[in-house]
Structures are given as structure tokens and as C-alpha cells.
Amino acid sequence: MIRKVIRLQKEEGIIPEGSSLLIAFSGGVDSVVLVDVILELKDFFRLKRIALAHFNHMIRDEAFRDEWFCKRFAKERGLEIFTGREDVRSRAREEKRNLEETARDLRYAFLRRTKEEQNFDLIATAHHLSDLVETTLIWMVRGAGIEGLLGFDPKEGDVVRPLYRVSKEEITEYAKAKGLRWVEDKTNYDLRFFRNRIRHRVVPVLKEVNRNLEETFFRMRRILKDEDEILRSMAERVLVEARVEGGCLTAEVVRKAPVAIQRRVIREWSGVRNLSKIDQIRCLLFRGGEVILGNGLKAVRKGPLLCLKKFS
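May I have this chain by itself in the form predicted in complex with another copy of the chain?
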């Protein structure tokens, strides 16, 4: 497993030498292994500083037990730890939002805040290859184009994922072999609920046929990723050429591009991700009319231009 972490770093250089690293730490097996591996590879990574950040979502009864575990773990390892708390369930209710998404947003807000205040270079999360498989399947089922199938990257902005190439099995084996202790996360709500079903009911069936499912997804992803980049830069060029003052697009310029590029240009320009909506907007390249986009915006064909307008 350690080998895969080293290989990822050598191939993709996700953590620059001399970085300071804030590790997102839930106390679960993934993050316990992440910390252990990073401490093992401290010299290899040449890190300037390492600390943990734990966010208490206050959703479950065990949340405070987990927070206590994390603090004790940090103390045992001689690591700094920053903790934050928020009653995520109440916030979600107030804002009428999905619990999982609210939890995620508040957690990342806490991590970013801590990173800025404490002057860290990077946030490290314990996302691994089995997460990638699950995420890809989830996006596939919910309906996404190529970028849904790409899941997440080993490095996205200031977030790095050193366990990116490691499967859950390898993580658990490593934890057991080293006699590590961790807390179990028994949460089972909203999106997590679906993820759990994918994890426990879908992935095992797929693995009966392909024991190297994770590796297969990893390879597939690399190919799709490279292909995506080509299409993305083609769309970018069209977008730059088509854009006029006021943020409108010259319909004719977009119309000349292949259909697949038209879709990407419109998604990039309008921010709309829903596929049938995108195709509706695409029709405005060829004829007059307007399409309501939600969030108070509509796409309108005005003479030679395609524009976004507020409506009330």
C-alpha cells in the first residue's frame, strides 16, 4: 500500500516538497491510515508541518466520542489538532437543504478556514480508489456526461488525496496489520444511504467478475480524463471566439462547432448541468425563443446573439 502512495507522488507530484499539510481527520479507518502513512513517509514527502483537523457534525450520538478519540489520537502521535463543531442537522433544516450536502459544505468551510488561519499549504483527505469507484457509479446512475464519470482527481486546487490509488481492502489490511485503532462511522442518511447501497450491494457483485475493479476504474478514468481534456480545450476555444461584450454568445460561431462541443460550450457558459435543459438551450442556436433556467435566469435568443437574462 505504501508503495502505491509513493508511486502516486512520484508520478503526479501532488505534494510539493516543503509543504505544510492539514489532514482532514474523522477518526475513521481511512483517515487513521492516511495519518499513519504520512507519518511513515514524512522524510519521503519532506513536509514542513503536519496537523489534523476534525469537524464534529453533531449528527450522531457518537459524534462527541469520535471527537474525543481524535484528540487522544493526535496527542498519542504528538500532532497538533484543530477541531470545529456545528449542529449540521439544524442548519440543514433551517436552510431546507440536503443533510449530506450541508455536512460536506460546512466541513469544507471549516477545513478551508483552519487552513487559511493557520497558514497551511494543502488539505489532505483520505479519499481512496474504492471511493472513486463508488462516486463514478453514483454519477453514472444520476446521469452525467463524461465529467461525472471522472469522479475526483488526486489533486484539486488545495485538496490532495494521497490514498488515491489505494483500495479500501488495502487500507483495512494495513490498519489491521499495524494494529491501528479507529472509530466506525455508522451514519446512514440521504446520499450516504445510496453510497452505502452501492458499497454493500453493488460493488461486491461487480467484484465477483472483476477482482481488480478498482484498478480497472482507475485505468478507464485516466483515458476518459485525457479525452475530456481535448474536448474541454476545444470547447474553451469556441467559447472565447463566440463570447461578445455583455456575456452573450454569437450563435453562428457556436453553431459551426460539432454538437458535442456545442453542448460543452453551453454548459460552460450557462452553468446548466441538466442534459435535456442543455439541449433545449442548444436549440436556441438555430431558432428564436427562450428557455427558463431556474435560479431566476433565462436564456434568450436575440438576433444573432444568445444571452442570459434575469427574469421576474
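Instead of the form predicted in complex with another copy of the chain shown above, give the structure for the form predicted alone, please.
Chain only, nothing else included.
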């Protein structure tokens, strides 16, 4: 497993030399192994500073037990730890939002706030190859183009994922072999959550068919990413040619492009990710009308131009 982390760094260079690293730490097996590996490879990465950040979602009865475990773990390893708390369930209810989405947004807001206030360069998360498989399957079920099927990258902005090429099975084996301690999050087994149903019901069946499922998905992703780069460059050229003053698009220019490029141009121009909405906007290339996008925005075709307009 260590070799896979080293290989990722050598090939992708996700952590620049001399970086200060803030590790998102839940106390679960994934984040415990991430910390252990980073400490093992501290000299290899040539890190300037390492610290942990734990966000207490206050959802489960064990949440404060987990926070205590994280603080003790940091003390035993001689690491700084920054903690934050928020009643995520109440926030989700107040804002009428999905619990998982609210938890993620609040957690990342805490991580980025801590990163900025404490002058860290990067945030490291324990996302791994099995997470990538689950994310790809989720997007596949919901309906997605290549962008969705690519899942996530080993580095996205200020977030790095050193365990990107490591499977969950390898992580667990590493933790047991080294006698590491961690806490279990019971919500990871709650089948009311869509990701958990993918993880515990769908993935095991697929692995009966292909025991090397994670590696197969990783190879597929590399192929899709190569093709995505070509399509992206084509779409960028069309977008530059079609864009006019005021941020509008010349419909005829976009209309001449292949359908796949039309969709990409519209996605980049509008910021819309929903494929159904993108196709509704694409219809405006051929006729007049408007499409309500939400958040006070609509796409409007009038004359030769396709424009984004605000409305109240």
C-alpha cells in the first residue's frame, strides 16, 4: 500500500515539497491509516507541518466519543488537532436540505476556514479507490456524462487524496497488520443512505463477477479522462468562438458543433450540471423560448443569441 502512495506522488506530484498539510480526521479506519502513512512518509513528502482537523457533526450518540478519540490520537502522535462542532441535523432541517449534503458542506467549510486561519497549504482527505468506485456508480445510476463517471481526481484545488489508488480492503489490512486503533461510524451501515446501499448491496455483487473491480474502474477512468480532455479542448474552442459581449452565445455557432460538444459548451457557459436541464437549454439553439434554471436564473433565446438572465 505504501508503494501505491509513493507511486501516486511520483507520477502526479499531488503534494509539493515543503507543504503544510491539514488532514481531515474522523477517527475512522481510513483517516487513521492516512495519518499513519503520512507520518511514515513524512521525509519522502518533505512536509513542513502536519496537523489534524476533526469536525463533530453532532448527529450520532457516539459523536463526542469520536471527538475524544481524535484528540487522544493526536496527543499520542504528537500532532496538533483543530476541532469544530455543528448540529448538522438541525441545519439540514432549517434549510430543508439533504442531511448528507449539508454535512459535507459544513465539514468542508470548517476545513477550509481552519486551513486559512492556521496557514496550511493543503487539505488531505482519506478518499480511496473504493470511494471512487462508489461515486462513479452513484453518478451512473443518477444519469451522468463522462464528467460524472470520472468521479474525483487525486488533487482538486487545495484538496489532495494520497490514498487515491488504494482500496478499502488494503486500508483495513494495513490497519490490522500495524495494530492501529480506530472508531466505527454506525451510520456507514445505515441503508437509508444511498451511498451505503451502493457500498453494501451493489458493490459486493459486482465483486462476485469481478474480484478486481477497483482496478478495472481505475483503468476505465484513465481511458475516459484521456477522451474527456480531447472533448474539453474542442468545447473550449467552440465556446470562445460563440461567446459575444454580455456573456451571451451565438446560437448558430454552437448549433454547428456535434451534440456532445453542444452539451459541454452549454454546461461550461451556464454552470448547469443536470443533463436534463442541459438538453432543455440545447433545444433553445434551434428555437426561441426560455428555460428556468433556478437560483433566480433563466436561459433565454431571443434572435441569434442565447443568454443568461436574472429574474425575480
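In this text, rigid core is short for the largest set of C-alphas that superpose within 1.5 Å between two forms. These numbers come from a predicted model, not from an experiment. Positions refer to the first chain, counted from 1.
Thr250 shows a C-alpha shift below 2 Å between the two forms [criterion: core-superposed Cα displacement of 2 Å].
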